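Below, in structure tokens: the form predicted on its own, a single chain.
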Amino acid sequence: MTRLVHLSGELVAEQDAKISIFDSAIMLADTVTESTRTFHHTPFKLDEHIERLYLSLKLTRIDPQMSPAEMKRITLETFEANLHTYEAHEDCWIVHNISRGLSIAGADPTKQVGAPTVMIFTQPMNLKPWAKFYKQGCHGVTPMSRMVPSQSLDPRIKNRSRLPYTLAEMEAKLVDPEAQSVILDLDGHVAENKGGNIFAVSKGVLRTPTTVNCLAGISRAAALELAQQLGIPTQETVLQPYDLATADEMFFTSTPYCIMPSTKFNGHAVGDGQVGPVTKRLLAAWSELVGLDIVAQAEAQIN
């Protein structure tokens, strides 16, 4: 079935959703973004995603020309227009991409000369690439490339300029084709993954980098909140590769997979090389929160 896309005030068929080659999204990668997922066809933390979207818009000085409430309304309208294309057991992404609109080549790229380009679409939630890692854990690898320093671009601005992350992920996969990148900042501190945050468990304490050098992830916040509800001590701090290599447990958080256990880091076993008890407790609590077995849903896609 053909899905519909919201494109600057209109719902159009996916194949007809086109923007100008002169859009700032193309010319400058001048675009902010959000990706929300559903559970049982219910968007998860959509308000938080829209709130973060508007913080990114403010910092990039892109005028969306609509309120957060209006953005939420058209988001749900787009989602509901596509709901019939998803089976009862299927969930989906809800993605926002918002650019400054038409970009005039010249001396001043900062001017928004017209309406923004507002792009909202849904896509099937493909969990196959991560499904096996829930049980066996993934391999976290530090690439050669470093994070764009926060002095240049605050990592809390969620943007579509993903080339540095893509190159870092490629470098990690030179070590292991299935590796998940653990990107360091210029000081050698653990920052983030190409699309997620990083956690370590040491002596019962759940630790994660502060948002000085990484995205303030919605899933990151959800994991911290669940940990506090379970009575698991948490700490937002500076982490170095040493702390991951010597941790008892390690995992990534991100919108699609929620929690992805990591049982190996730069070739070293993390803890005993098995998915640890704290990670399992948090995954179970997340499944209970959303009323869906997260692991089973992912594994069903590869069975």
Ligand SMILES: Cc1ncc(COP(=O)(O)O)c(C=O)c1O
The other form holds:
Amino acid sequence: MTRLVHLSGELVAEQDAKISIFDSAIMLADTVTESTRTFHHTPFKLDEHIERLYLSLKLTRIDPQMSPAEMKRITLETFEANLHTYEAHEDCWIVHNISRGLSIAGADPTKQVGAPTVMIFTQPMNLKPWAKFYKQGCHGVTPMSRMVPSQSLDPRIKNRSRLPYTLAEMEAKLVDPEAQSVILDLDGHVAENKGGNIFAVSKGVLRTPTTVNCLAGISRAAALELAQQLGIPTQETVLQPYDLATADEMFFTSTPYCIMPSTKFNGHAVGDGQVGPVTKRLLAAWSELVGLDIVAQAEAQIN
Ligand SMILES: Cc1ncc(COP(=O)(O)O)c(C=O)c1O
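With the form predicted on its own in hand, show me what the form predicted in complex with the named molecule looks like.
Next comes the full complex, this chain leading.
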């Protein structure tokens, strides 16, 4: 079944969605992005994703030439046009990529020369890369590459200039194919994963880096909110690799997998090397919130 994508004002078949090689997405990678997921075919926190998208657009000075309400309308239109391609048990991504449009070599970047390129697509939620980690936990590894400093590119701007994250993730996976990157900033503080935020539980307190050096993840905020509802104390603070190596529990958060437990950090067992009770409570609370067993849904894709 052919999926349809939104391309700058039109719904077109996925295979016919073509953009110019002169688009700034390709010429400059100055593209902002969002990835939202559904639970039971209902987009999760779409308003929050669109709000963050508009903050990224503002900071990159890309004019989307439409209001957030219109963006939401065309997002839902795209999603609904594809709903029949998803089976009842299947969820999907809804991805926004918005570039400044055509890029003329040598042009003044403060002047957007035409319409932005607005790309919105949906794809089946492939949870296979993370499914086994809910039970066994993944291995957090610090790559050689450090975060692009916030002073150069604020990580809160969710953008598609992904080379630094891609290299960092490759470096971690060359150490261990089961690894997920734990990228440090230039001061050696824990920042984030190539596509997720990082948490540690120590003496019952759930701790995560402040957004000085990482994306203000929507799953990060959801995990903090759930913890507060469960009476688990939370702290947004500076974390060193030491804090992860000595933590009782560790996990990552991101839109597709919500919470991914980590039971090893740079070769050290985290706590007793098993997925811990706070991580399990948060996963259960998240499943309850969305009315779907998050772990079972992912595991069904590999069993
Ligand atoms: C660099 C980076 N950090 C963190 C996240 C997690 O953000 P969210 O929870 O909003 O998916 C992402 C998501 O893609 C990301 O790309």
